[in-house]
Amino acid sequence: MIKVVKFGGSSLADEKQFKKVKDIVNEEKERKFIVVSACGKANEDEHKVTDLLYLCAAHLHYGVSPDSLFSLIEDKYLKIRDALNIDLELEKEFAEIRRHFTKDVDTDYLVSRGEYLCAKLLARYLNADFIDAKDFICFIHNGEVDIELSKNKFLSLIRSDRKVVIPGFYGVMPNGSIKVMSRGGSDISGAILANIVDADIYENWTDVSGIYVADPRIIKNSLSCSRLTYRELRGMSYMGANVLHDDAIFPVKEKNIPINIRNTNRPADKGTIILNNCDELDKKDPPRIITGITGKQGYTIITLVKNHSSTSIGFLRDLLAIFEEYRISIESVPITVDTFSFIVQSKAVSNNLYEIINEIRKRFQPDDIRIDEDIALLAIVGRRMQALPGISGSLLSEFGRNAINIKVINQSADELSIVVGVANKDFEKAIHCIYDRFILEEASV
């Protein structure tokens, strides 16, 4: 069995991280490949590594000294390894990162170094092969990665009996320059080295025992998944659900590689298991009928009427056409007879939405257009909703039990999830009622 192991910022956060860190991968011979973000935050005092070195690229751009912020990452990573007694002359490291301190730096570069420096000390600390991810991880020029060339570099480089250790959240362009991922990019880098190594499962550790079925700050003790689909997680992660990086899904689901999220601070515990298909398991166990509540706050929806407009050939795509002229990605277009909603993050069209509003006008001269601001969507997933009738009337009549209106409602056709519009005041208790009336009746029959 091949396992690879990814670990979060909060696993390597100090010394004592590293410790624990240091006795998973050793539990098992088949976690031979890991995969490390950037030291996490120790305490509520600490900045991010990754922070701190977006922060020191700034001052540099604007000609102020970043030494002070610098040394804090200095002193963090010094502190790991002196506490640990790491053969690793960190000095010349910091000598080198310095050498690029110029109003010219290199952004994708110094902020790869968190994850850098922290796999050079993982690696020394468990006796295991260092190799750089810009040695194989390839992007091409459109900022997607090539999986064949970077599998085939990973492969030369790899001794069949010793354990990797190898950064995240960035790989290399064709020219040979840095480019970092999105935050969380190093879930990614795990996903892409599973796929190149045709891995039976990738661990991903991080401080959560895997995923809750609801945002724990907002449901206090939670319940979490024992187990979803690469869809149903899609659904949430999307939504807000932020354990793991939406796209570290799909170099997995490409081969069916099962994901484990697991809890360095909770060993034992055995997390939540993604997989491309539940149903061999669901017939042994059950799932519950929903399988997680997530959402987002921040959204507006821009309702348009004319009449006869549903029988008009190319009427949706020409006002499409009018958000993409304004570069305004569309969550949603809710629609019935000459009736078409567009739902939209508040924050994305806050310095023109009246000019959108105009442009509307003027083009199709509507019969009435109404805006709704302070939109809270709430998406409800569950694999199991869609074998059971009558499940979206029983939402929408908790909704109404509860006194919370509606502002729009959206199911998808394999009915694997539903999302709901509804106030930003009535966000959180929207999701208690449907929680408490899905989950926790359910728990308790």
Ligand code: ASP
Given for the second form:
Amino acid sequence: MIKVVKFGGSSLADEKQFKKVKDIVNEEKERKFIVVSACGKANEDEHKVTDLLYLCAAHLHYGVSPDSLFSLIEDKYLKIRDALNIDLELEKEFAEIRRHFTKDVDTDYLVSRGEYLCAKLLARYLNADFIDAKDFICFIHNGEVDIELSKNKFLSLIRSDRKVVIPGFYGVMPNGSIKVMSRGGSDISGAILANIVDADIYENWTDVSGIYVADPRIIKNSLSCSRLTYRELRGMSYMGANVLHDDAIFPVKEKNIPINIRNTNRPADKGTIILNNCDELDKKDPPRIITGITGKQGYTIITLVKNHSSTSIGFLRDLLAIFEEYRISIESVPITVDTFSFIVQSKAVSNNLYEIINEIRKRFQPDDIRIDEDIALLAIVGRRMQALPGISGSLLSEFGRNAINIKVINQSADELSIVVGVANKDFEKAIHCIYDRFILEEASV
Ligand code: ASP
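How about the form predicted together with aspartic acid (ASP), since we already have the form predicted alone?
Below is the entire complex, every chain and molecule, led by the chain shown above.
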């Protein structure tokens, strides 16, 4: 059995967290490949190392000295090293990084150093090997990772059955330069590694005991999900649940490797297991009807009415082309007779909403066009909703009972999720009423 384990920044925020990580890793010999983020915040007064590194890069680009910022990072890593008596000459590493302190510093190189230093420290602390992500996570020019090439390189680098620590968040471009992923990208590195080594499980250790049914900032003490499908997770994380990076699902899904979200501060908790297919386990232990209630605020709906357009072939494609020309991604397109609504993120159209409207008027001469702003979308996700009559009915009547006006409704034929648009001001109320009715009431039966 092979386990890839990834620890996020909060799991490596100080020497106490390093000790917890050591206990977790040493508890099982199967926890062989360890991927790390940069150190996170140990308390509210601190800053994440990656944030500080981005600031250092910005200072350098503007010709301002980043010394005081960078020494915060040096102090943090030195403190961990000294508290744990780790035999590592960090001073040499810092000097090498400082050599790059020029106006044209490579930002990706600089910000990747948070993960690099953290992995070096942890490898020494665990008496494990260190393998640099720049030596095997290979990007191609379009920004995707070449998994085959990365696999071949990685397999040629592992020496024995010693544990290996790898910095997350970055890889190498074909020209040898370092490239970082999007924020939170160490989750993706862990998933890529799980794919490469054909792991039996990808454990993602963080500071919560799994994926919550609803955002705990809105629902205090929200219950968590013990089991999810990749598709449910994708639906939830796309719509705001952000325990795991969105793109971390694809490399493991391809090989059907389960993801287990675990809590470094409560290692006995089982966390959430994410699988391609939960059918077998569901038979023995049926899940809740609704797995997750997520959502986001800040959407705009552009609605166009034009008589007879529903029967005009290519009309929708021509409309969509306008959004494509403006490089605007569309969240959803609810359609009724001769009426087309386009739901987009408000920030995506903040600079050119009226230009787009004019363009639509010019090209299509609509009978009516309207804009609804300050919209929130709620995604109610659940694999058990499939073929279960009455769920959408009771969901919608719950909105009615609580005097929440529904602007749009969208459900695809796989019945995995129902997306409902409401006014931003009703967003939290809507989450509360669905949670109380479908999660709490079910839990109390
Ligand atoms: N350190 C990076 C960030 O803060 C990547 C990660 O933690 O996954 O976004």
